[in-house]
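Let's start with one chain on its own, the form predicted on its own, as structure tokens.
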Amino acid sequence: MTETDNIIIDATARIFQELGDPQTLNNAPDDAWREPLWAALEESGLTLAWVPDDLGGAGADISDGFDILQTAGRFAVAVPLAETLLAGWALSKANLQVPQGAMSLALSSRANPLRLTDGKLAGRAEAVPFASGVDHFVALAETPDGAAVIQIDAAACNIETAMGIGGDPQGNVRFDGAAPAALAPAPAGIANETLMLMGAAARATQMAGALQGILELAVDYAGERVAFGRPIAKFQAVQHNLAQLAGETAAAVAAAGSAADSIHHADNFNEAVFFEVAAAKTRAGEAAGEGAAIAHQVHGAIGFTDEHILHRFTRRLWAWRDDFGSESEWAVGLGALVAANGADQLWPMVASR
């Protein structure tokens, strides 16, 4: 880890400790905390870390952005930080100036792509993270001249507001009749599949961070909770559970880190990047399911109450498992890649990493 990495991680952690502490937010009477937290993230440049300086961003590299996301995951971040990072990255790839404010990717399906005709959009995107909590959407649209990266103001869209399992806004976005605020031809290699890969890597990284958060919560609680005259951490069954949770956390951190490193060093989103991201999203998703169950088992009934902060982590872990493709979907894609290359290439493919 470089000195720059440490500075970025420390800056991110300090902002969340001061303005986004899970216990403080859990006890807050309203959402008044969101504005100062988001303002601090924007002022520090963390929201646009993946955007070059000349396009209005901080000019950090890919690995820095993933460090930010893992650190934020440890606090069960309840603001669209990952979404804004991803949207800013997509805009910068098309050399578009990045606007101020929160953003989210709004990806249409391959079967029903978003279309731009005569300056007007037609189509929809489903289950968009923070759909009703952002200022802008970024998407890919089919035009008569080919695919284009577009930025559109949220106020110009029809948003079907809903709440995701993590407690954050999530909904369907209808673009029919709306006009983009900015657009540019999509550069080579930038497609919905590319954005899905970046989104999956981001969610795997957030899940790794959240698992680190619940591991810390579970270890602390087991050391404090007394039963039959001694801390429950002294019981072998609890120790076994905590060791298993530590193992799941380590696996998720390693897989997500490998995917981020692969993206950082690759010139394009090639087969190797797909392999790493698919493996990371699959493994982190499995770890999220197992880890959340163990953490709740260690905490017992108190972990299911609104007053305890554990649910802020586990509900987002469950939500992030499905965002940008569930582990089942990515496992199928990974299997298809292995099958296409043939059995003889499986071991070289794994051993080269």
Given for the second form:
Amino acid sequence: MTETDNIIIDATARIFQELGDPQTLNNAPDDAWREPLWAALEESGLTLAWVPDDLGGAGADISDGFDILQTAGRFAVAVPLAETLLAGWALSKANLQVPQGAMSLALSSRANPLRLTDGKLAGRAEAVPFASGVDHFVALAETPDGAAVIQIDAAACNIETAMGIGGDPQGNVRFDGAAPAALAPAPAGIANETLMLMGAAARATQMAGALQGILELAVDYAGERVAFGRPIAKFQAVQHNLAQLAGETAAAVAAAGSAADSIHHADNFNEAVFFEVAAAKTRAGEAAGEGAAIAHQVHGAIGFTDEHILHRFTRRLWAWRDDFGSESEWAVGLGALVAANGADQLWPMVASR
Amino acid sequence: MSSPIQFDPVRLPADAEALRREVRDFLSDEVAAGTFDPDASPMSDGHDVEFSRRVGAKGWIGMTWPKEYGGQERSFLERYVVTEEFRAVSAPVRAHFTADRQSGPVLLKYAPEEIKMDILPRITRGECCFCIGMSEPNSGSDLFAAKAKAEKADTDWRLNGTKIWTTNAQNADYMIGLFRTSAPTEDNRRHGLSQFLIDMTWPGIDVNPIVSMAGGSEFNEVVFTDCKVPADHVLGEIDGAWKQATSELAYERSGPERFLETFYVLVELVRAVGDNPDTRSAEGIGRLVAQLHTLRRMSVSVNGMLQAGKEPVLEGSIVKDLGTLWQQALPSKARDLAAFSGSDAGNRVAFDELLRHALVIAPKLTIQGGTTEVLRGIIARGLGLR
Ligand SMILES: Cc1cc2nc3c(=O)[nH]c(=O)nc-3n(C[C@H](O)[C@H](O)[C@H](O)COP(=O)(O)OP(=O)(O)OC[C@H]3O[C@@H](n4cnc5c(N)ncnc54)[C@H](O)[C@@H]3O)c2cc1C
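Now show me the form predicted together with its partner chain, since the one above was the form predicted on its own.
First the chain shown before, then all remaining chains and molecules of the complex.
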């Protein structure tokens, strides 16, 4: 891996190279790699990059956190790094001290929000990433005094785990009867929609990284694999497939990078941020589907094996495009916004920055 | 692969946004004055000399060039803003755009001083229209198969042969043309071509219009018969034109014209479905807007790289490949999405006419300026595959 001029990216890459390399993880007979990798990420402050120092975090910029996520995506990150970053961000927005350990956001549906009455929670959250394998959940709850950001010990919840399409644990969490370990009123602008925006931007960024990863894998493989007496990279059909994969990768990188940059510079989650994130999640999700298909085609049968690492990337691409709203869902929201603003506002919206 | 593909998010500088407002005011004044109608100009030939002069008077042609040649020494990002605003309303830029984007920069780099002093300021004033003479009847994608010849006669050159598909040759004052000055060598078939600056009023040049399937004759056949060219009109190295091509291409490839050519269809689609579209239309429009936004951010990013003095050949080719395919597919997608929007939509007549036009011109969008297949070959080279 080439060194960049960004120390956070380099630090992240180094940890994954040493302790989270996809090939090593794929060969491992058990989960013994998990603890040292997580410990290294925690120790370097990467898991709480979005939490200010005084709340127990590393106090890095929003854009740094997205750089960490893109780099982790290049290694098909298999630990709840994004989840912990997001949960820490939500807690710190409510000025809550952030606990040690891995966390995940557990968002309930808008139709069926989580409720807190007399100190006890009622409600559920579905398809929570890393539902097993984290120590705490962070959620939004309706209380008699208004919305609150809460932290709950995972041990206090009832978790049904299933394996998600990405190969990471995902599950439904029932909070019924549990008491939050910490809570604070949700500040203005922190709501279900905001957490969805942050989550979608994070997943778009991870997809961009994973696409960079599979482009590199596919280009390298095409240079090594010989058929009909020459490397398959010399066949024009293969070259054109890889050129398309490069295009999809570039699109995801540009869209996710732009969304991250808009969040970094925005004062609040306004319409412009919605536009950026909806576009990025939609386009990166499309790129994930197209790109994964091409990478598999270029790899032939070996890419369809458990032994090869390609699936570590492609399955996560398929998972990440679903998380925090699929491209179909975001596209409907974006299309509705465009239509509501009207045809004459389309160009000014697109060319707003 | 050496390093991962990067498209850094580039923020347009504040003065670019001030410039954008100025450009929008200018364009809305032009529309109000009847110079062009955004709903009709896609169907016109887009060649309006008077309009180009007014654009030149604003300082918006050759705006990145040195002041001594009439330029403004403004940034690539500012030029980007001007270009996209013109494209977004289908303003008639054809009389100056080729010179602004391509021919001027070639002259800047390779023309002798007197020619630069003579021609570049006229380009920036919108008084000078260029065409590009590369393709021939038997040399399209394979440019190095060009046969049209330039032969030395005393100190001058004599041109003979035929160029084809030459956009706007009927209106152009000059052509930059590619001619064979020697045979290719054994080990380099790209050797032997040279670039010439040709005054279209010189004797020995015949321009024959070719009618396109869309009706107009936007391109031409240009026949050279013993056309005499002075020696100082060779641009760059004799026999070495192939070396000059690559670095020009990064900015030729990645501009907003590579994805905005059928944008008017999207605007009218949004109008046709109204402010409360059904789920299907909303999703379709959302995806199109997400794709357009992404292309634009990519294109801005490439212009940021140009501004930083880089040569983003791979990135520029990717933008053009994705962008031309997108603007080609847009009319068909709009047709699908509009299928159930009532015939009572207020703009139905305008939409249908624009859509018909866009569907008919769509095939050219992945051919002109290098086909999809040729671009993918360039991207593959950038990836280290060939
Ligand atoms: C509207 C319009 C305006 C134009 N304006 C100009 C102009 O102003 N000046 C100018 O010089 N030219 C102009 N052109 C010409 C344009 O540059 C050529 O059409 C283009 O380069 C393709 O060449 P061709 O048409 O000869 O197709 P060909 O090169 O014959 O290609 C035919 C098909 O074969 C494919 N093909 C060719 N070689 C390969 C290969 N190695 N691998 C895979 N596939 C291949 C192509 O991709 C294409 O699909 C214009 C064209 C159009 C349509």
